[in-house]
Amino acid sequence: MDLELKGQRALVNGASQGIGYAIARQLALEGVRVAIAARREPALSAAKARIEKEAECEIVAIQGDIRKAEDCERIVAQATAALGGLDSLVNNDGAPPLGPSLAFSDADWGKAVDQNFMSVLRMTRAAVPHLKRAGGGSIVNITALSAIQPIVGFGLSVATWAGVIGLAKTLSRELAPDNIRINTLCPGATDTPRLAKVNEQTSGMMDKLVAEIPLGRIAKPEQIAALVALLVSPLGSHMTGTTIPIDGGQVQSLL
């Protein structure tokens, strides 16, 4: 299926490893011109080569720590001057520590908050603009399942993704008259280097979560991105304000 993105142009951060990775191989395959930042610059070096190797394009790299207020503005400067504009955002990113909620610090929470909520806001913020300018575009937010289904542990990540939730969902509304859309993704246990992380620090949490997934198996980071070139597509260009949960099945509400 032709998804019609070719010549578009995103951003994706995250990208060095995991999820944001495989978002931004899989524009790239799909014709799309991707500029991808991450904080570590040799793994978003590595990350670079691969793709442009593979999808036999140019990748825009930029270093940049998301975390941060200025690098915000930056990378989403150097981005846009590199290629010329912007049509589609993706906003991911690592997750902050696991632990009780209530035993870390105001200063715990105050870095969980500017990683997970303001990166998203600043970023956000920051290429509406040049989304404007683009006559529309798409922005995708990239969460986890625990934000919609808590997971005792991972409160950081849990409030401050519910956040995001909160705030794509305003947006939505906010930005549809200037035909921006934004949508948030919240991926079950995926096969990342971030998976097995958790499961050495939680002693095989993760594998007793994935014995509940009704399909029997964790997503692979391929199958979020394939969702995120559908959303930031024209032939997804009727969704807006959506929470999706990406999970083989295990999530038990209704909505």
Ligand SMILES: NC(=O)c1ccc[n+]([C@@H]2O[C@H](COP(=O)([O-])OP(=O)(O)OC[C@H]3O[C@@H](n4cnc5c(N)ncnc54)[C@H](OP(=O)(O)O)[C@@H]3O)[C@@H](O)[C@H]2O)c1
Contents of the next structure:
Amino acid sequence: MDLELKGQRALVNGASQGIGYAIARQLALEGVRVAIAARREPALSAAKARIEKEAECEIVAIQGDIRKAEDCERIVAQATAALGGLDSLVNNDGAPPLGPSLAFSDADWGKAVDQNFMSVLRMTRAAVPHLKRAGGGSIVNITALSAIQPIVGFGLSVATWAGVIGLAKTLSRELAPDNIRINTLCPGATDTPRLAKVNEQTSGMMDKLVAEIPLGRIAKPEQIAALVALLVSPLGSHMTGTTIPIDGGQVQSLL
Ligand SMILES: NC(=O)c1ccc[n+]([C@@H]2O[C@H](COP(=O)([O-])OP(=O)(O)OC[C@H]3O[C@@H](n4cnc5c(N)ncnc54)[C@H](OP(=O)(O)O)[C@@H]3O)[C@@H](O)[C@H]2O)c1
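Given the form predicted alone, corresponding form predicted together with the ligand:
Below is the whole assembly, all chains and molecules, this chain first.
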């Protein structure tokens, strides 16, 4: 299926590894001109080189920390300058620490809000004028299944991503007249370096969670990436304001 993405321009955050990397790679393979961002320079350059080789294209790599307001603005400015505009933004990064919700200080909560919620708000605010200039565009937020089916110990993420879902739904209505769409994906356990780390930190809790997945397997990052490619494409252009689990059937509600 031709997703009609050739020549589009996209910024993918948190794209030096894991889900973000898979999204950037998939978009590049579809002919999208892609900018990627992350904090650690060596991993970012390595990701750029790998995608460039595989997709035979040029990737724009931008070092930055999406927890910082100034970096959000700079990343969007550098990406749009290098790509000559923007058609899609993918909000993705790591996640705050795990632990009992009430054990975290105000400062911890502030950091989690900056990382999960304010980054999406700031990136989106900076990107929207460029999307408008392009005649419309698409924003995809990567959150987690825990945002709609909370897990004990994931409170910092659950609460802040619930805010992202509310913001995205509101924005989908506010930005629809400008032909700008915004959708939120809620992946379940996905085979990335982060999952391996979480598994270590929780003494194998993720292994038990995997046993609760009806399909009996975790997702591959490429499976998240394929849905993002569809959502940002003209063929996905009737979808906005959605919150989509991609979880092997794990969510236990009707909606
Ligand atoms: N893997 C799973 O099972 C799973 C399931 C559900 C939801 N998710 C969510 O999906 C997202 C991606 O997960 P993943 O497993 O792909 O994570 P990952 O393997 O840890 O990759 C995270 C990427 O984001 C970058 N990043 C992290 N913090 C950043 C920051 N402050 N500013 C800019 N870039 C940052 C990382 O590079 P640097 O560290 O160099 O910045 C890396 O490129 C996370 O929000 C995660 O919670 C993951």
